[in-house]
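Just one chain follows, in the form predicted alone, and it is written as structure tokens.
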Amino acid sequence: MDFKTEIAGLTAKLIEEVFPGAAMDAAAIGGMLETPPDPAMGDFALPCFKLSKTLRKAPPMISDALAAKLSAPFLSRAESVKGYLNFFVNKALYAEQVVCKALREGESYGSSREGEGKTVVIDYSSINIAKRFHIGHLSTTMIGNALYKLYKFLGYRCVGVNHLGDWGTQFGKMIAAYKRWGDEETVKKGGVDEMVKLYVRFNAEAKENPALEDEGRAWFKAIEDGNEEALRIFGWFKEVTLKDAERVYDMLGVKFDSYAGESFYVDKMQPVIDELRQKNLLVEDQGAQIVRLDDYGMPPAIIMRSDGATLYMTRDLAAIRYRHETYDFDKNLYVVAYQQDLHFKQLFKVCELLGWDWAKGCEHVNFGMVSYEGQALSTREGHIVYLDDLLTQAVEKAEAIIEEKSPSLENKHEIAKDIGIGAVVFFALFNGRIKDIDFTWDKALNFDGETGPYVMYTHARCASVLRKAGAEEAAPDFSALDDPEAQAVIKLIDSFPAAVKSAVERNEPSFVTRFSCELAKAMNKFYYERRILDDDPGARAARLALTKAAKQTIAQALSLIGIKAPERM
């Protein structure tokens, strides 16, 4: 049943009852309907001051009337305060409802098919090759990450793209540095950390001796023009990146549908650029072809610089056309730090200005900067922290909990894995995207507040209870949660499916990584509150039910976001 659906309907043919000769839709009053602040004024609540224009009345003489004539089975009671119509539902109906639908449902509870038949392209992570996979990826990551999983979960065919930075001057200087300082033995023992030195000593050396920057410009030029030499090399620098991305792809159980990177869109961009011409929206400016943008407020978006090289833009050009022809997409989303706000407004512009009209399902899904105790991170200067790092330590600072406060428990690394790393995750995806990130030890792995281990740990709780409990063979008797800790668990799971689905509309999926805090601690207070393992069989049978499908939404919703819930800690 769905209450307020229910409520609206009964309040429309009251009101027609009541006031002769007026006629209210139920929908409408469906979308009047609030949610009181506090569960003692009600759980729906009918501001009649809306009503007041339209029947001629007073609010609280609409609220009278109605209330002294408003029954159901499925309501307690309603009430008239100062014009608020207040209804108060069926609590032992409400439990049972709630709860025996999301037991049903299982891990599909939350989910719909609202999706079903559209597409959407989910470009996240998008690792830059030679570079080793830091700290300020984990949000592009993990939000990425999280809303393939929460489209998927609403019926949606989802596509994840890690559109890989494998293009540009930057390979050039890498090239540079590989031949003046470095040698294949070294690189093959140091992998991607040795990549990252010659990088670094390129960028301090460059600054003494500037016609080093030419030197990289012409190994790029080489790339671009098919050299054998240059190929090789830049071919190994990407397969040897990947390989060290996969190992952290794994500990964070992140995949890919597609790694096709910028240099797979080089061959696709001249039919672009062809197009641009045609429309007449490419004009040259000091030897660059642009695309003017000053009638929308930005500045121009540059196609070709005056060298003939071309850009960012151009290729993200190329690739959008790709994905739609390929995909067919309904959404096509960039998950990319919002210092690149300005970019995604110029493409979607030179998307909308070539005609493009499938292009209106783009989206730049922005989030602010990771820094790391306090310090910004920069890898031209060295100053960096590596994920595959900071998630190692992650996992030995759980294991270290672990074994000061149950050290008898099995499987103790692999729980450790669990919560360390589920730990890192629920920190970057707990606040809003746009928020920026100070990523800090003692907030994320906490075992109080709102942090993950918190949540992971409500979790475990719950199965040790249903454990101890072992088989239940009594009826449930739902009267028994109509205490106010049981009812507030209740309208949490209740409203897991929305928050899923604003998550979806909003991609903000903080909305479920705080949907399972707020869970959590609703459980742990009825926990405290109530004996949940209770003598008397049909109210212990109840207690039962609500814990396991508490756990369940809980288990589900850090699903969603990329953690796993363990059974034990």
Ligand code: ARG
Given for the second form:
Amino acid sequence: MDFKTEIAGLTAKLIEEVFPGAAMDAAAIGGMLETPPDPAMGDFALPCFKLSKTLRKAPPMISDALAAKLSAPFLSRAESVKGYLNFFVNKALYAEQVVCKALREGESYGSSREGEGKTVVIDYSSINIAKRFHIGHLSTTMIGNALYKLYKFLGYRCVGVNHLGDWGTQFGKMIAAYKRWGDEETVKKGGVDEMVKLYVRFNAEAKENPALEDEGRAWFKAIEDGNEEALRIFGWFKEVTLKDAERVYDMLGVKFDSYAGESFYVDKMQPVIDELRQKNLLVEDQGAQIVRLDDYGMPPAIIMRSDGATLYMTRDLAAIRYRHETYDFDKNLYVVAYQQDLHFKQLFKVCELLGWDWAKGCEHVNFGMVSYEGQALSTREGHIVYLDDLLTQAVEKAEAIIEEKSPSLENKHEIAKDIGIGAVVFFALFNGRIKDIDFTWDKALNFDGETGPYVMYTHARCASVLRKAGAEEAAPDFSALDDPEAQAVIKLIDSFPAAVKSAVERNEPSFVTRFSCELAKAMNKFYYERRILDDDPGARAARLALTKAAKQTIAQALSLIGIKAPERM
Ligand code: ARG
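Could I see the form predicted in complex with this ligand next, after the form predicted alone?
Now the full complex is given, and it begins with the chain already shown.
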């Protein structure tokens, strides 16, 4: 039963009765119903001024007349207040409906089939070869991962792409540096760090010795020409980087369906360049090939430099077309920082100019910057926080907290992992994605306040209550859930499907993060104010059912944003 529809139908009928001659459409009434800001004013309200024109009566007269006659089993009462008709739903019935539905549907509660038959490609994380995974990659990785799970929950087919940054002249320089100063053992041991060192040294020495640049260029040309040694070293650099990244992905529980990065598109650019030329979009500018975008208030999209080198843009154009041909996507999302706003605007504009209609489903899902303990991160100034260090620290800190709070807990290390990593992920996904955020340990790992550990702790507390209660035998008496605390929890559980839906509509996982936090707060309030393990068996059964539904919904919300909820903490 949907209360809103029922109320609208009932009211429409009543209007025709009370005001003979007036014809009322239930759907129209449904559209007028509002949710009062304060639950004490009712669950739904009909602002009767919206009817005064049709009925030719003053709003208070309308609301008075209707309130006097309104009654139905699904309503506890109706009230007329200053031209508003306020409806109070039958709380026991509402509780029963929501709790039973959530429990009956279990893990699929909140899911839907709206995405059935549709495909969404999600480009996220998209790291660069020979660079270490740092805190700046946290948002793209976790927003992308959450969107993947959220879309999937709504029935979409998802394709997760790690569009590796694995093409460009810097890789020629790295090989040159490796050949001069590197050795296999050191790179094997030191991993990406060692490659970065080689690259930094190359750039420093190239300032004194410009001939090095030629060497770098020659090695890049060797990669392009398919020279065996060049490809072998380059391929190995890639392997080492990915192995490092894989460790972080494992910790975060993140996976991809494709690692097709920039190098994958090297042999797929020519047809795009040809099409640009054929459609008269390509113009020469100082030897370079560009697409002018002045008419759209943007600098030109550079497709080919004067030395014939292609660019990030060129490969992205080839990638869009490849994704269209391979996956036939409905949506193609790019989870990339707002620093690349212009790049994506240009990219999508060029697609439009090419007449690629299907590219309309492309969207740049941008996000703000992450600083660390009040300090902006900068590779150049050496102020950088690596993600694996951050996660390892988070786990250690969580372990210390557990040691202090519940030293006898079993599986401490596993649980500390869930809490520590979950805390970092929760922090990254809590604010609207476009906001810049400052990571601080205090804000992320606090057990009170709007944090991951707080929500996880609430979940574990529900689990503990349920364990204590054991198997329930009595039939629940849902009228025991008519207090404001229980009702607040019920309303939130009821709104879970809508929270998921709007998170997907706006590509905004924070809606689900915040939802989990609101539900945890409401649940804690309920826990403090009401005795769940009541003496009355009917009340006890109802409160336990609510606890179970809340626990399940918190766990689901967290899981959708990539966080595990431990049963014990
Ligand atoms: N590797 C790029 C970077 O770190 C991000 C790539 C995003 N994806 C894309 N298709 N352009 O800036």
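Definition used throughout: the rigid core is the maximal C-alpha set that superposes within 1.5 Å between two forms. Positions refer to the first chain, counted from 1. As the structure is a computational prediction, the values presented were derived from the model and not from experiment.
Engineer: On a rigid core superposition, would residue 524 pass a 2 Å threshold for CA movement between the two forms?
Structural biologist: After core superposition, the displacement of the residue 524 C-alpha between the two forms stays below 2 Å, so no.
Engineer: Align on the rigid core first; then say whether the Cα of residue 28 has moved by at least 2 Å between the two forms.
Structural biologist: The answer is yes, as the C-alpha of residue 28 shifts between the two forms by 2 Å or more after core alignment.
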